[in-house]
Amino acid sequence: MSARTFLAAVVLAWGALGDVASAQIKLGAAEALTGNAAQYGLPIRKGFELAMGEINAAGGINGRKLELIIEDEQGKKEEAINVFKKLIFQDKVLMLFGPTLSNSAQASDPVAQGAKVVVFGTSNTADGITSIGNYVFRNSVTEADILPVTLKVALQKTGLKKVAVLYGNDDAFTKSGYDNFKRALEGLKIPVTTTETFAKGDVDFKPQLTKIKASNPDAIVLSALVAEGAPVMVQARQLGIHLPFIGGNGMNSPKIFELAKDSSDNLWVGSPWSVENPAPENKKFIAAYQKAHNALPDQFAAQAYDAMHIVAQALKNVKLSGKLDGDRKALRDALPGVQFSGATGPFKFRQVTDKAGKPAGYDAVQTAIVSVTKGNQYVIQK
């Protein structure tokens, strides 16, 4: 190699390193921005964008700004798979967030695992998702962890002795919620007077509610997304059923006040996040969100906001080389060690195992806050 050629090579290499050092860090998000699940996906998007704005305003990650490519997966499994493939293979993102629903995650997360790209769920709580593999993470606390706590607090506060159960039997999230409610009820030795089901998209729940009323329970355990859960509560009140409802993550949304209106009282839910939590990190998040959107955030915005900060913490410990495969693995290796205290409280990961008992992905370790709805507000009970 001549001296001139060598010098040219050095200049090119230096330029490439300079490009890597100054380029934006490209992240992806596959969320439901249209359709029924958009009531969760749109707040999630706002949470990501709020956190990213804060991180970039503070100088980014080791001098590099974050860029977020957001695609609409419409809350559908097939679209989630398509969007995952676009973000991973066409846009070549470093990692991706999403999708919005557990049903979609069970279909699309294997795409990320197969490509060895971190996928980070902020709203997937069904069983088995992080068992898919060691590139699958989530900061949304599982129904298995939240529902027993919610039931126990409702039991202590209301004195209920027997419950009826109503759940969606054609969705991974609502079916997983039912399975976990069932285990928790058995553990607490609470009898079930009747178990009724519905399908996604149903609008008439009076036949099931009439059977529930006839079984004379003290409360109704409901595993549903708010699109079906809100009309369930409205129709129950119309039938003269004024019992407490005990719901999962899908019912923990301010949308319940908009959709169920005067019928939304006496709904018990659990989550690491509450708008009433006075922790300084939460008050800072709520104030920033209100300033940006002139509205209060919800659990889903809070979890997305924290997720972006968790990824940022991991990235600060990664020396990005510009070689995508290596950088994706380096981020995967850095994430499990992150401990963070944000809008949803103190957070860390715990590794789960797959069906064969081998180490797999990572679930959230957080403490549940149990609230009940009253007068269009969530009131903390524990």
The other form holds:
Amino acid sequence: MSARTFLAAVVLAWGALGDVASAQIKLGAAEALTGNAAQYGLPIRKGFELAMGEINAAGGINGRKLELIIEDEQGKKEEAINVFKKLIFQDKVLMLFGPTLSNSAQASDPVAQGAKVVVFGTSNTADGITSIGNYVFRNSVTEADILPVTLKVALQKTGLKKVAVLYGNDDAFTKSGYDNFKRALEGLKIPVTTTETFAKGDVDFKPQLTKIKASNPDAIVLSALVAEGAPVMVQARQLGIHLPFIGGNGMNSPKIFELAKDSSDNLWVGSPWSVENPAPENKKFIAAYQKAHNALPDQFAAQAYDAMHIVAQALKNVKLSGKLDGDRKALRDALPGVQFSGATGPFKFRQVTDKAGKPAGYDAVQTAIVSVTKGNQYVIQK
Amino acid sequence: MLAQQLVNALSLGGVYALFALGFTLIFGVLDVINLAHGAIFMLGAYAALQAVLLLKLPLPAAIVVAILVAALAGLLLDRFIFAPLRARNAPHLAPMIATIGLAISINSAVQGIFGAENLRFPVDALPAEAFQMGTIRVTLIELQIIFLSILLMVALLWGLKRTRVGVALRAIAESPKAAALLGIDVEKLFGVTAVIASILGGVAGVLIALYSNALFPTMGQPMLHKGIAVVILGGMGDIRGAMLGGLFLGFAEVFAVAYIGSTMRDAVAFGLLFAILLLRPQGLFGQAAQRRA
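Take the protein just shown as the form predicted alone and give its structure as the form predicted together with its partner chain.
First the chain shown before, then all remaining chains and molecules of the complex.
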């Protein structure tokens, strides 16, 4: 036996030993921890860690503790693919959460599907993500389900007749939000006075807003992430536009009260989660989060927190054999049956079909809570 | 709507011009394409924000802090990057590549310290007044931005024309060797140029942060692209060209949104730049094979 093969044998034996000895269940997460999307990725990480702490403190999964390996995908497609490969092939995680943006999920989820590993998005709300394949799950409610409800409630309460639309056209999430708004507006027969766009990283929205103002709408439909959405609202108020804004998922973050302080009133958003929702599971989550981080959680933390509990629920019904491929498949088969009530309310999965009409991944079934901002907080609309 | 868009274009164009001035000054005098100018722009904005948040300074004093930080950045930039490369007679690409590295380092450092997420100036730090004139609505902040950018541009033009330093700088832009023979301390003036240029960039950063209410570590990146375009449009190294080019880009962007469509914003603005360069390859004020400061 040459020195090299001996070394290889030792390494192999060590690896096998490690597998047997490891009492922990290894999960992976690929989230944007730096870059512009970090404002979503960081609360997501906190949500995972909070839930994992609770699960482990309560004895873990059938006596085994959860371990989470979190990698930074920087909110970029290429990085998401790299990090997915690392988690799946190198760290050999049982399943993985992420990535943060729908844009990245479109690129990286096929990697997980190909390797037959569950990928669980907690913040991807764009169309078509779960139609990638039957290993793709998400508990983030799609905008296709939420936006029509938001629009309908805003319509009833404000009596708006025509709207202007403003959206980010270079991002899968905000573009898909726009498509869904457009469909919902057509469904409700609300005329659009003008449709304007912006790009990620833009800081000046006054030309678009000036044009919108001149088109004289009753409200502005905004498909944006809070990074652009907040300055949009501030600049609108500066231009003397005091119309209601109707936003998508990206605008449902208490960050808006920081970034658009005193200009944030009259923003309508729909989401399965609201900081004001008095359900006991939500109250428990908010209290635990505040204790840990001394700040209010947002929707992204709430969905990550619930996602970890959903996976834990599924894992309780899976007999892990220690053989990675079999365990990965067993988890996939157990997940669709999970029913759970957490910070975002009662939850279950619904299977979707891919483009060819064949059964594919799983979307969330949840009811939307519509809120409007007033005095730097959300007020739930019944 | 037209009048309102004019106000929008003037404030935006003023900031572009200010940024481009610093960029073109370094090119004209030092003969370097400073790709760290966007990072210094961002640094100025963050410095002013920290002055408001930590030192509780009023806005004008915070701008002074931004000027000091940007000036220091410019000084270090020349002392530790440009000067050693000059001394070694490094090829043109060397300082350019070095500034790319510097920009990435500054961006990462700021992101590490202050986080990646968007920040903004606290509401009570900004003057909230707005004036309604017919259909136009102008905020005090916009007026101050327009005023300050014009003031700085005029000061720079006057300084270059009337002061000894200005005359010396123009001599260096013409030929550093000849200037040295005339007894001008060329090395020192290179440093002065980097400082002035960085101050212009830093102030532009504060102004855009005030205008748009958003600061983030990569905010200098799109600005840098626009700055390069403006400088090429104006004629490399030409001061008046940079000013007019900046204003032109502001107007082109705003009116592209107003009359063609927001999807076309950058396409129209940069398409126009391209078209002008086809007609005048040397830029608006550039003279073929000759640089001016």
